[in-house]
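Coming up is one lone chain in structure tokens, specifically the form predicted alone.
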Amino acid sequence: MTRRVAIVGAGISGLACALRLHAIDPSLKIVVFEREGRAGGKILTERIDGFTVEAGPDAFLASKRGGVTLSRELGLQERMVSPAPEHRRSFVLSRGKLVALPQGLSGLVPSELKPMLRSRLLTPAGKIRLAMDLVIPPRTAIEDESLATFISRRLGPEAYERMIEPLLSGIYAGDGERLSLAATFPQLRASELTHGGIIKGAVAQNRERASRDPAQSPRTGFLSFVTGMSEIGDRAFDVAKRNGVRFVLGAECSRVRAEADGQPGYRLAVSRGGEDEIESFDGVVIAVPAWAAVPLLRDVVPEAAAVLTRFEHVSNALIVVAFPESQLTRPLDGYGYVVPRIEQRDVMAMTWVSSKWTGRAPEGQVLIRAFVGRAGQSAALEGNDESLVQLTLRELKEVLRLDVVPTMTRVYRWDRGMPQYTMGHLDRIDRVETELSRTPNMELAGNYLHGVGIPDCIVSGEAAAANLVADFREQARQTAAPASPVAN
């Protein structure tokens, strides 16, 4: 028997559903269905008159499962770069200056005490408040706590404020005293428990690290590739076609039903060049964000749908300009800033590009990526999109002095693009994944269930794959199953 799967939704997460699938049971028939014209979703490379042009995410964490195992698969290991490591160091933007971040802070852990205490980011008595985590008791409560609530109690509320939240502003565009622990960063909670501090975990994790055989050490930091984000997404997209996977792009999934008299499968409603068609599928993975997914789910598991409508989102804009390297009157040595909350800009970061990555910008030109929009601090992607790129050369001039004449400027804007992991998101989370237990053949995928980076929506699209064969087989052992004699 051949089965039919539906995928609605071509970003990376359904993607990496569809080449799973094929993998474990090539006999699939599978199908993705993808509002827009193209494939890849928030991975968008574009080459504009010599720059590359990053529309979204311009790297991924190379620690984490997924990112680095899939493009090994795509045949893209000779393809990952690492940024440029002559410029390997970032700011703070602080009280209106920029200062160095400290060196040993990754992963919101300051991993080496004294270049924390070296640093001009704190005062000295922030200094001394973030030394205290060497000696503070673990908290044994074991209730979720926000990431701002963390933090504060462990290295005080300036480190926090001035060093800690402009980085994970970063990640998830969000309001660090709304954001859950548990669901954001549960190692930090576990350095606490298992170590006795966040210091004393990082200092742990570097022992182990560094007992490790050099060759058999997996790589770490950010990976992008040659040209571009895009390599992943459009390599994913053509081997996938190749293995016989339709797609169907520029098609918009409205609906889903069960089918009718209570057969197995579904039928789903969708919109092509303004004709509507029915089409039957075995099993289906909705692979798009929370908010999109809840009229999908509504007819199937209103139970789920119910839960998602109670996901939050924020909506952020991408600012890209490029100048003449003749009009910079200071070196951009380094990959960029973050802005702290307290600083109350509209510019929440800005990444140096043509400095951080090799071969982004033509000889001579320069090009930046700045970005606005976070939980709380959003009232200027209200404006236009010009509004954006003179907002974005106010910034150029009032932090780093340069007033510029772009050559080339373009924006992104990504409406409900960043899913919030607020309190409660893992009972939300695990709330939605019973109720789809109970319906068979039917999968979520995407960045708001278990991480919103490029390599947990590539595990989440490959688990939700896993689980739909999972569910095919089990059935085909059920009815292959001879039936138990009846006792007279």
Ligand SMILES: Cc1cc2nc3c(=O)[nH]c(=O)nc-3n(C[C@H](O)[C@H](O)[C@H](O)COP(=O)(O)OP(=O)(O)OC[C@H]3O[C@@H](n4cnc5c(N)ncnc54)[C@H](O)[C@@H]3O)c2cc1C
Contents of the next structure:
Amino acid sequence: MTRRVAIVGAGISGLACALRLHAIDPSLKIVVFEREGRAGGKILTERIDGFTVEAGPDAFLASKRGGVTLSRELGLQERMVSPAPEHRRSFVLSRGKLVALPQGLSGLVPSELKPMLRSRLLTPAGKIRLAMDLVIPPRTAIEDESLATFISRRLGPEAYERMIEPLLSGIYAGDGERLSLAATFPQLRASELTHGGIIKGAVAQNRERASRDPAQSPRTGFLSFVTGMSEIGDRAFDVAKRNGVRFVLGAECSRVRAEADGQPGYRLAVSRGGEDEIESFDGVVIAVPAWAAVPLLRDVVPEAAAVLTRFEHVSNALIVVAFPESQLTRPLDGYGYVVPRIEQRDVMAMTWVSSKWTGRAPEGQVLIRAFVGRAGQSAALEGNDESLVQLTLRELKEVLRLDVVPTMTRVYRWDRGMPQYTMGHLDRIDRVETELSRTPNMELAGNYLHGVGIPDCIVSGEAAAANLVADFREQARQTAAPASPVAN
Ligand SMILES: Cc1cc2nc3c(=O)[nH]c(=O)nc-3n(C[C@H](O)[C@H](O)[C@H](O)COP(=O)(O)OP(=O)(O)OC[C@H]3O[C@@H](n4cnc5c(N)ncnc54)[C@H](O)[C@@H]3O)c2cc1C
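Okay, that was the form predicted alone. Show me the form predicted in complex with the named molecule next.
Okay, now the whole complex, with that chain kicking things off.
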């Protein structure tokens, strides 16, 4: 029996799901409905006047499962690139000045003490407090705590505010006082419990990594592709299409309902070019942001929809500015800088794109990207695009003393772009997944479940595919099994 599967959303979660579904069961008829006129979702690289501009993510973490594996499966192993090694350093804006981030910060936390003690980011008292992580005993209470509470408890409030908070803002655009440790960095709590502290845990991890045969070691750091992040989305789309997956672009799914009269399967209402259509499927994967999943789940899994309604999101904008190198009055020697919340600035981070990545700007041109909008600091997003460009030019002037006349600007807005893994997140996800597990042939994938990064999204799409096929196989097994004898 040929089963029909609908995937709603052609971001990286939906694409990874389509590829995995076909790989597990090539007989499936897979249709992907995507609201936009292109696949890729938040992954979007544009080529503008010789610049390579990332409108969303600019890299993915190599050490996490999912990203490198899928890239290899798609034949992109030779296309992966690392940031330019000659500029490998980043800065933190501290009391109005750029201070280099100390070496040895690994996965958000210090893995070497010496560079921390030498850093100008912390006061002498802040450094002593940070080193106390080596002696403070692990907390015995098992309840979750906020990231801010945990890091302040281990490394001190100053290290949290000045060093760690701006880094985690760069990942979640969130408020560390409200983000759940268990949902965001469970490995830090595990380090505390296993090694007695987070510095000791990071040192042990480094040692373990160094003892491995380098040829066997997985890639580390951040990776992109020669012509930008869209390579992975475009290739996934092409390969899936070649495998027979049907993509319906410009098609918004507005409703999912169970088939009438208790029949298995679902009916999807889809609007495309002003026309509304209903299509029937045996299984459905919803691979859209949490807020967009709510109306789709309301009829079939109302309890899950109710939980997802309470998920918080942060909107943000990326402002891209290019200008001639001749206007540089100082070198941009690094990947850029992050801004702690306590600095009270609108720009949360700036990437010096043409220093970080090779070949992203034409000869003699500089490309930078400013990130605006984080939990509790998003007033600037209310302004129009021109005001965001002006804000970025002001930032260049005030922080870098660069008075530039742009040759190209772009503003990309991501409405509710970042899901917030606030306290209680794991319980909420558990409730959503429990409800879904009681709903046959219906799966969720996306960045609000088990991680916001691209590798996490890939893993979530692949897991949804595996669960759906497992459901189908179980149903086929039950249908094939001989009926049990009727008791008399
Ligand atoms: C500005 C920004 C920078 C980021 N930087 C990084 C980074 O550097 N590294 C990293 O790893 N991660 C980064 N992330 C996070 C990462 O990009 C996302 O978590 C990930 O791309 C989400 O993929 P997704 O497929 O789950 O969702 P999306 O990419 O949002 O895709 C969902 C798709 O569903 C479609 N859709 C929605 N509703 C419907 C509907 N009703 N019917 C049909 N289609 C629908 C949408 O149009 C969209 O194409 C960043 C995110 C943002 C916003």
